[in-house]
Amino acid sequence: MHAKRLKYIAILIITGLCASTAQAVKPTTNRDSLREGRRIYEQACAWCHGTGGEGDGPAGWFIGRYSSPRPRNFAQDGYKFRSTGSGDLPTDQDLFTTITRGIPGVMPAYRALNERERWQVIAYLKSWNPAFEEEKPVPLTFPQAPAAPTEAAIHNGRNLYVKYDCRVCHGDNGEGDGPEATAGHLRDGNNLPIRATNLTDPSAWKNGASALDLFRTLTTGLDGTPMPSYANEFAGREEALWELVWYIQSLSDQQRK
């Protein structure tokens, strides 16, 4: 691997960490903020997610009628994009991050809404799910990368990619063409066909493309999809998980050569 390629991956890690760790200040939720959240939701979100938040808006029906993903049903559990453990609810900050940066190819970024408006929408959509009142989601702790990637680390990451059968879904070269994917066996929680992510195209990574985003996704999994959590497999082995992250990032760099 050339020094230029290593430098490129190191830049991705540094900029990704900075972009992913920004925290927004959450205002107090009250009746007025919920009312304002409803107004904003009905203007910006109901077309896909439905007036009752069940993912049944008129546009959402056409988006996810025959294949995944359907718009999120806010009245049920099972959120994909979280900093919490598999099966847990997302934190408020997780919801804020998703609304702010959107989901590539699925949901637009809502940076046009100011921070207060985004928080008001979050408070309103949470009001449909009593689970948010019953439990307080606790985010996991994600360590920073120990060092810039080396050729040896990326090679080890390739071995881990093979060991844990990532290629079964994502393909030998990460292009989303593994045997399970091409056979049409992959299904989401609604039993709809779902595609494996093309790891050579960071713009298609729905949970973020920075090193920390990938580390988080591998740790938490994507609930409601075939993508599992690898927290148990890499417990106490964070450095090995970083090696897998660096290998995945190297796949997209290879496409630029």
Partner chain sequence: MTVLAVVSTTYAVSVPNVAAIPAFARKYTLNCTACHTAPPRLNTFGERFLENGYQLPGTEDGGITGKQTLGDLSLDDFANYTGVRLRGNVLRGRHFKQQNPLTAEAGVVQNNIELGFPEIFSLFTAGSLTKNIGFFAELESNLEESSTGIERAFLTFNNLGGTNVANIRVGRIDPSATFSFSTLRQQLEFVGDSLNPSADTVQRVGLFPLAASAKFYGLRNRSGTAISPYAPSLYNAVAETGVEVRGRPFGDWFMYQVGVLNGANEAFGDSNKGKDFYGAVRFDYARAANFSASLSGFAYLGNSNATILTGTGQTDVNWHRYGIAAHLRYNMFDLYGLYTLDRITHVPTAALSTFDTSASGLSVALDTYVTDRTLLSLRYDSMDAGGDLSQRTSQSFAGIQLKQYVRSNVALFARHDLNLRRAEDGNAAARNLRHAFFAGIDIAY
Second form
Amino acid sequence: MHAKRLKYIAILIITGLCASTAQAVKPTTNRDSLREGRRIYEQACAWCHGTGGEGDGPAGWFIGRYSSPRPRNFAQDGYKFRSTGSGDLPTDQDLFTTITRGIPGVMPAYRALNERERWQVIAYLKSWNPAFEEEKPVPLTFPQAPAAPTEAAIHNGRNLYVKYDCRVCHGDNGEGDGPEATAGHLRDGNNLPIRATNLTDPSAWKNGASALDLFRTLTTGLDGTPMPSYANEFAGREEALWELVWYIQSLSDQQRK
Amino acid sequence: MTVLAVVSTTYAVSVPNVAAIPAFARKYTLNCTACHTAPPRLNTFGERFLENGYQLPGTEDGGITGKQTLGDLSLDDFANYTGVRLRGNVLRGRHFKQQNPLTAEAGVVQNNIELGFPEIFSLFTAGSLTKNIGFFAELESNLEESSTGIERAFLTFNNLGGTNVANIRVGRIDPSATFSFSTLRQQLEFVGDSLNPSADTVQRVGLFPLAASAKFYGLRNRSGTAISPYAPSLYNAVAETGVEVRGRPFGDWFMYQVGVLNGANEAFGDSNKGKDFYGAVRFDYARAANFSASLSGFAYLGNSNATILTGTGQTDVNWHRYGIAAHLRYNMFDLYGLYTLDRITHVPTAALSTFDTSASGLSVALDTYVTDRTLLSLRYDSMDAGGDLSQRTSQSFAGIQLKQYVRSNVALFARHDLNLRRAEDGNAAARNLRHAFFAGIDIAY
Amino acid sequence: MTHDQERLTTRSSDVLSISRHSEGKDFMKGVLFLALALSAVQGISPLHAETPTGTLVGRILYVGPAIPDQVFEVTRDSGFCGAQATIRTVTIHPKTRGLEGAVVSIDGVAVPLSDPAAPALVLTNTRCAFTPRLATGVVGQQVEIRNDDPVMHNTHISMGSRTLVNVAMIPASRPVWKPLKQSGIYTVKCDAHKFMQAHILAFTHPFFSITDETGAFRIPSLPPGEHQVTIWHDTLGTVHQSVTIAATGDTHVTLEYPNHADARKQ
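Since the structure above is the form predicted on its own, I would like to see how the form predicted in complex with the partner chain looks, so please show that one next.
Entire complex below, previous chain first.
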């Protein structure tokens, strides 16, 4: 009798657990979930992104001050961190990744919001930009990284780094001190001065520091910045792009990761 | 002997200190400017982070760090909870019309230039321990004042009864931390005064937001030590021991705060004479483009929280303060001000002829980035002093400071303070200082 | 951005009031010159024959003071690009005083595009400049980006803060294709060579034309009635004017661009 009751309770608990796991799957967007998304947004996001999503929250100006970055304007800006082609909108999963990881230096990781809450916020912030209704962003496919880099591959990567003028912005040693960067020529989509990323300091890389992250950044480019997409240049030559990735990683201690 | 007497009688209150907590920046991999307009000033996001018990606004993150941990502790975690700040003036220049009496300070100095080094070192450990439980502790060593000790230390319990319904702080707390004018978060740092406690005379003014200072001459704490008119006090104290409850139960626009303290100016422990109470409300608007504003008011009701000397000895008095403050932030501008009115009750009738029982003060400050890395700060301070009529001097100062950020956590500054009232000869410290110049450094790691 | 209101005269007939929206950004940039603009005028699809239509024929004049060309020091690849780059701002035909490279369009006529498969707009990096420097197209039309130079460029097309495409173009790159996503004014830049600039104007209708070297333009197949004409020039800004299109035949109009210097004073 007693054991039976325990069993019953155990089933209840397990069912409950399953139900709560199921909730973590991306919920459908409806009026209730948008309302919930708005509530979360106004408590967590609006301080920088603004109550209207225009990147003009009361704390937003101080992040970059007179320089890049400003908080994203969800109503009209493009997006830097994507798995989609240059100029395309991000997928929902891309937005989820950014919210979960944060952006080093400028945006905290919101892992403390549960998965469901993150999806609700994503649905709410997308509602400001009608382009999300018209364009259906399609993620590019990214291959798995080949096995460990060889010295020759890294050497080839260095040649590509020169050939593709990476050093014009990122500098000969990858320290973000290329001639265009030091001359102050680089501007973001709001015409604010922007720095070239220091490739020797992976902890500050905004789009992630893994080999796949670098591969993705080089493929998609960072919209709203001078960083272009190299997808066209490396189409059908993925192994060359991996060599460039490994060379960039060799500038810091990231090559093993 | 004279020198010894001078040294022993030179009294300076501890320097108020709230720094950027670099540990939080490390923990969340953020730049200082995510939370600060310019450290130690908070922006609107930083204010809500503070109110949420060192958790991201809108969450109960409980100190998620994302770092790999080895068991319960790791070095990564240590750095995410601990920060240091080193700062101070390396050059101090003061121009006096005439220095205080020879017996009070060594030498007759018309223009006093001192070299120094960054003498204030603070160690913080703070953060959220687990969901909705946070802590804060600050240890400070101030070589100039030969003082070392716990400045503030408290626990926070957040989001009791629902999101932002009630947040409790208990320990040595700074009540004005969440007020529109946070006493301790000033770009123009406190420059200590010099007081002769035996004679109750101020030998050198302190440069401090005068609205938040004690403002009374001839006032003593319950152990008989003189309270400097320039000391942060009551609601605007560096820290007092007590407990408070605060929240925004109706949404972001309104905040309440109520607290009870052992008593203002209680060194440590409680003489059990009576508790002090305070309450504050704050109204916020943060929904316009690059703009936020707040208006707040408080009442602090003291209970035998100071004494005055009368012919018959030391008499307890009740010292109250009422204040209103506001802040406006728009793009690069951060404007904030505080007006306070102090009243002392239960002063013996016999003493009323020599003691002014009311005082008021006004402080208005503006910080603005003139370039990406240059912060210009201006402050106006005015005090209509109370207390001992023979000493009481009202005063106004204006300060200007340029702070150049070499890195986001390393700044060099130069500052000039000017006495706006007519300078006079003599011992009235508030009148004989014409102007002062400071240069120094501020490093946080 | 400044929004000036101005009056301006039409040479041919009567005085019309014109509201002027000059974009300060365009003034400040004071960018390009439109020598090769005509190559970008693509086929304009006629409307169905049943409806009576008129044609707007006209000329845009500019009689204001000369606006000096912009000269940039070339800091990169100057061995190939030259030590200086000169960007002509305003090109006036000496006889007609016609303004070359203004875009005339009539918005607000709801007409479905009958030929969405327009040929691609070809945008080539040639001798450290974009060719053409001004192009017009319809939403959905492909832009084909090429690089004929022996140096690397990146072609960065954006509207406001939204990027349309930003691609690296090394020497002998294969072309990149990207469709125009929305109507409006796209700016084309090369982040590696600041002096390289161009514009693409995208429309959701076929009623637009670029003025030729004499300042002339022609927009056929318009429904009769009153329409709002928009004239845009990258240096001189945007002006609007209403015209009444006759039920048949050509409606002639000559428009004088507001005096640039006066506009700035206001």
